[in-house]
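Listed next as structure tokens is one chain, alone, in the form predicted alone.
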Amino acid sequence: MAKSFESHKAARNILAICAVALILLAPPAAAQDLQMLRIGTGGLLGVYYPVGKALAEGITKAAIAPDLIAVEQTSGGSVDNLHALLAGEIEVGLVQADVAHRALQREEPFTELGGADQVRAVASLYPEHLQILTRRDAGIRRIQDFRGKSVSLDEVGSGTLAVMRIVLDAHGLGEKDFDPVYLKPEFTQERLAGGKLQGFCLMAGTPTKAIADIINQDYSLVPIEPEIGARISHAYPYLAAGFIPADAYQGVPQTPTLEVHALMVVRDDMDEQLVYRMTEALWNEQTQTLLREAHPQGQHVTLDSSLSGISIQLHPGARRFYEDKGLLPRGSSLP
């Protein structure tokens, strides 16, 4: 994990250096007043990145604070974003609800993570689905068929890897039973095409570019059987049995799997009024349009489902917004 986390930390540092360079090139008064709101997303071919980019643009255009610019940053995913948020390397993160809950409970892989109780939710964005793409010629029809195969479980620091470890355990498997690879999907395509890799896993909204770009008759999606999904959900309440919709990918039938909500999170010490205005900006028509244009999953980011599947406490600024909108009774607790 250290190597992956450090590589993304280095990438964030490069982005920060570029941002500082832009600030230094600005007029002195502007450089002095400019504020950065960094949003941790995920890999370039996932859904977090285009969604985070649309959120950054919407928040910037809403002018929620003087001279504030929101910027999206790539990352390893949910776990990486939580670490970065608590380290002060980002101000906002996109995180799976189950990952946020496990961090709060100090469960694996967060047993040594300090400060997880400082993370607060701003909104639930949309449901994510566990998607396992494999080569048909590999003969992987179910999770048990991973034995002896080479499959990417996504990068260390990703929510996908955290979920896949739960899935493997539910099927009586461990990473020692096959040849696991820890790469973002964008780094697996050449290996898949060359037969050096038999599949990859990704927890993301549907459709996701990583799969849509390559799926054809040579590939298939591996299901998580509903009864196993129900057992997992009983043990991990924020993971639910669900389905990848039919024709989310052309010609692919409805596929049973696991789903979880993607949350927008901040630290509890972020200014209450700033979070209120950021929540307001998230749900304005301009940002909603940007989200719909950024990715098909953007149509599922709606105010009506903004409190669905939230697994940690709301930030007071976000809570006040939802109370003002009549979506949350004043004084109620959530979750």
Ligand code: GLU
Second form
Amino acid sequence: MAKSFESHKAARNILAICAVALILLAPPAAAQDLQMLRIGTGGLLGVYYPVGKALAEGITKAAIAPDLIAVEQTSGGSVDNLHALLAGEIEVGLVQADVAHRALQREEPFTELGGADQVRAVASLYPEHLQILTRRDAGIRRIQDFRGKSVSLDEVGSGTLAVMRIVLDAHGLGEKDFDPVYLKPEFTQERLAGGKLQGFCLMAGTPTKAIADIINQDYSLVPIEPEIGARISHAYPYLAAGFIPADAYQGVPQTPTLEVHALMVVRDDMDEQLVYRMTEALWNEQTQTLLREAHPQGQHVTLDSSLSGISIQLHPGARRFYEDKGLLPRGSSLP
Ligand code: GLU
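Switch over from the form predicted alone to the form predicted together with the ligand, please.
Below: every chain and molecule of the assembly, starting with the one above.
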């Protein structure tokens, strides 16, 4: 975990240096007006990171917002991004809809997170799927088979861990019943290959590099049975029973699991006009092309689905943009 934290820190430092260089290189008159947007994403092998990188590039290059400079930052995931947003360490975060909603409701484990009611949505980006990859020789065919095995539930600070705790509970299992580790997939590969670890979990778009890079006939995806998915969804409305599509990974059949929408969020005190222009930059043609080039999920980031599965209030600047586009009746409430 320390290694992962250090790597996030190092990546952030490099990005901060690049951003300062960009500001210094800008014409002096414009430099004071530049608005820096740090976008909290996830781990290097997930989907938040490549999507966040494309978003940052699109916003920075958008002719309609020449003063906006956006940079992507690696992070532990949704929960870390919420904390960083509320602490003023980032201006924009990618966050699972269920995590944003549970934080707003002050549900466990978010009871101590002050200010979650200040988080506002800018857009819904794409669906994420809970993916549990295990070594076939470990014989994990269902969640109950975690007993006695070592499985990574992702970092503390990830949305994955928050969901996995719900999933374990729904199967009558706790972290005491097996040997959990809390690592991002980039730190599990050696352990998996060496047989020290039997699997890892990731709530992310498909395909994730974490899985695509290693999956072969020695690995399989563990299903969440639809009845259990439906039960979880009843208790946590923004988590839905869904499927990892067939051939998201070569030769892997459709697998039942949980899904959730990935949201782009900001704080309510962000300037209305600034959020309007950022939303406009997000949905311009150039950003859309960059997103499609960056990752297969980029094709699902569309204006048509920009309001799907939003679990918290929209920022007024984003709301005005969608109203102007005719996607939202003026004065409507959402969700
Ligand atoms: N949804 C994951 C989380 O919040 C991150 C997924 C990704 O990195 O693509 O932890």
